[in-house]
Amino acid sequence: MKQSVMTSPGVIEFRDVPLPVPASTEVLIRMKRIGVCGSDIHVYHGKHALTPYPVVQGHEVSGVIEKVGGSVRGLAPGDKVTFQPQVTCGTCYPCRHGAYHICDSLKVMGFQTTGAGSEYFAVDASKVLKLPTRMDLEHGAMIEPAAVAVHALGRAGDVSGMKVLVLGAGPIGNLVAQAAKGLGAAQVMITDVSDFRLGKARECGIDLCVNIGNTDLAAAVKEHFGEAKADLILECVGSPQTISQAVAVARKGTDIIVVGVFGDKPVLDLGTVQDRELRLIGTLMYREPDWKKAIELVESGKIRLAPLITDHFEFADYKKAYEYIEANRERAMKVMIVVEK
């Protein structure tokens, strides 16, 4: 079979490599789609500390069951399938009280350790989570990012009733303004320095879509969320000006979840933090429920799809999606490898 290889950054080889035997508790999966994310973009540039060249990308991603190991049971050969890619180590202090998605050894698929870049991918049984049979396996492929805003959001609790400011309109900013509208926040606004991405935000049914670009945040939160301003914000951009913008507009005792994914050390105003109250609280990833939630959410129609999918490569052309995402940085949305129509 056909495995893509990154030997180093933005060097990607296709090796013939050996078809996976799956061991007893293994699903052999025949790989349908593979979803490129920012994280990916880090590696492909040489910007991500945590991962080694040469690597095997590919850990958002659906695909049909081929095989499974003996032991295996609730699954079978032609199931639609999906699975998280953490590799965890079961015994340390977080696995031992149910979270194992910040392990203290955490690996994941695609980065420490071998992703789902071929065209077949051998993984554990307890890692796969069944698709419904009507879903869309583009759709599919989209589970772990819904997945990483629904664990966001339950960082802050219930968040029913909330008016909720998401910063940046990129995919995870999107998901995670829909997951919030999903879960039943009262008002939600998304905001971003790109049209495209808050017509795309629209599309997606988020009413609120503010470019700060020409609008004063500050001013907008007022006149959208009245002076009790918001009751949570979500950083979703992973840069300083977003998180300050973030402590700037927050009202006193207002939750901050960091979803943004920081490339660089922000200088934040501690202070203000302190004067206020605020509660910084980071989000990792996420757990089986997250992934429950989120297929749940997409199959009620809650959180839309099609329209963050922009662009298809076919996988003989893995290098050609990156390089047209660094040429398109503003359209590019969610980019999509096929693998196998």
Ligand SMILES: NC(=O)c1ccc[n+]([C@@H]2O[C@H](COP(=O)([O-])OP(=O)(O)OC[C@H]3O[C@@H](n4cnc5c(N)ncnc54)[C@H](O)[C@@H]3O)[C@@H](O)[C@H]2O)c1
The other form holds:
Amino acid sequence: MKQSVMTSPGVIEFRDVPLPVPASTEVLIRMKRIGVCGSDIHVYHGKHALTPYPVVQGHEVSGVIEKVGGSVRGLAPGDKVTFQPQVTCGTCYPCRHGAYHICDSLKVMGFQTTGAGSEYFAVDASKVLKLPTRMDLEHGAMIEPAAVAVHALGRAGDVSGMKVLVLGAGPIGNLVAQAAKGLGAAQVMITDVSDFRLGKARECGIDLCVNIGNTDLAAAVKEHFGEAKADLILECVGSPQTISQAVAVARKGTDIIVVGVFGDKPVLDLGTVQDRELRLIGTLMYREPDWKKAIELVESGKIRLAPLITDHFEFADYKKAYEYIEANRERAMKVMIVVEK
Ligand SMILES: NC(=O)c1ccc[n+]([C@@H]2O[C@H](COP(=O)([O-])OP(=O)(O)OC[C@H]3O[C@@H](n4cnc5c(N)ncnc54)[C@H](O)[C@@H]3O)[C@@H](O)[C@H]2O)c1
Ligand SMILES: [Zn+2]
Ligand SMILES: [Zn+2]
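Here we have the form predicted on its own; I need the corresponding form predicted together with the ligand.
Following is the full complex, with the preceding chain placed first.
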């Protein structure tokens, strides 16, 4: 079978490798779709500190089960599936306390271990999630980022009835905003500097879309949410500017969920965090319940994925996908690699 191997930043080779034989606890998946995300792009540019080369990418994926190992129950050939890409130790403190997503020696497929960028992929059945039979496999490959959004919101507890402010309308901010609505938030406002991306948010049913390039955030918050401002803020950019905005506009005593990944260490007004009793809360990836909730939100139409999928590339054109994203940063929201139609 063909496997795409990134041998060094920007260089992708297609190699012929043996078809994997699933171990007794594994399933063999015939790969269909791979979504490209921001972290993949960092790897492509050699700017992902935690990823050595060569690396096989692919962690936002979907496929159809081809074969199941002898001791696998509840999964069968023909099932549409996706899977959690974390590889965890099972013995560290977080793992022993149900927080495997923040395992002390966390590895992620497509970064520190082999990803699913091949025609077939064998993975432990415990990581696999069955997709509803009617779900488009294209959407199946986006359960991963949707689970990121569900988990991020879960860090704030129950968001129902809340007025939620989401900074950044990239795929992650968009999905956070949609998931917030889907989980019962009363009002959701999203910001970006790109009218194109705000247009996508609107298309996905987010009504309060604010271009922060030409609007004062504090004024917009006051106008839409009133004097009580936002009940919850999620930073989904990873820039010093947006995390500072979050701190500046937060109502006293509220939570700011830090979803964005920061390249540089931002200078932040911690005096305000202290004085206003703000809580800065981190969030990393997801756990299985987040995936199940994400599947439910997509299946019930509360999260719309179609507007986010902007482009497609054949498996053999993996590198072209990166070149395209590079040249179309704003318009390329979710680019899909079609491993098999
Ligand atoms: N915590 C996690 O587990 C997790 C998982 C996946 C991604 N992430 C991170 O989430 C962030 C968002 O991911 P993405 O794929 O949507 O990235 P993205 O780069 O596509 O989107 C970021 C958006 O922020 C917008 N932006 C830039 N400056 C802004 C400003 N001042 N105000 C408002 N918006 C602004 C950009 O126009 C863009 O639309 C990234 O930092 C990514 O690494 C975190
Ligand atoms: Zn990703
Ligand atoms: Zn662990």
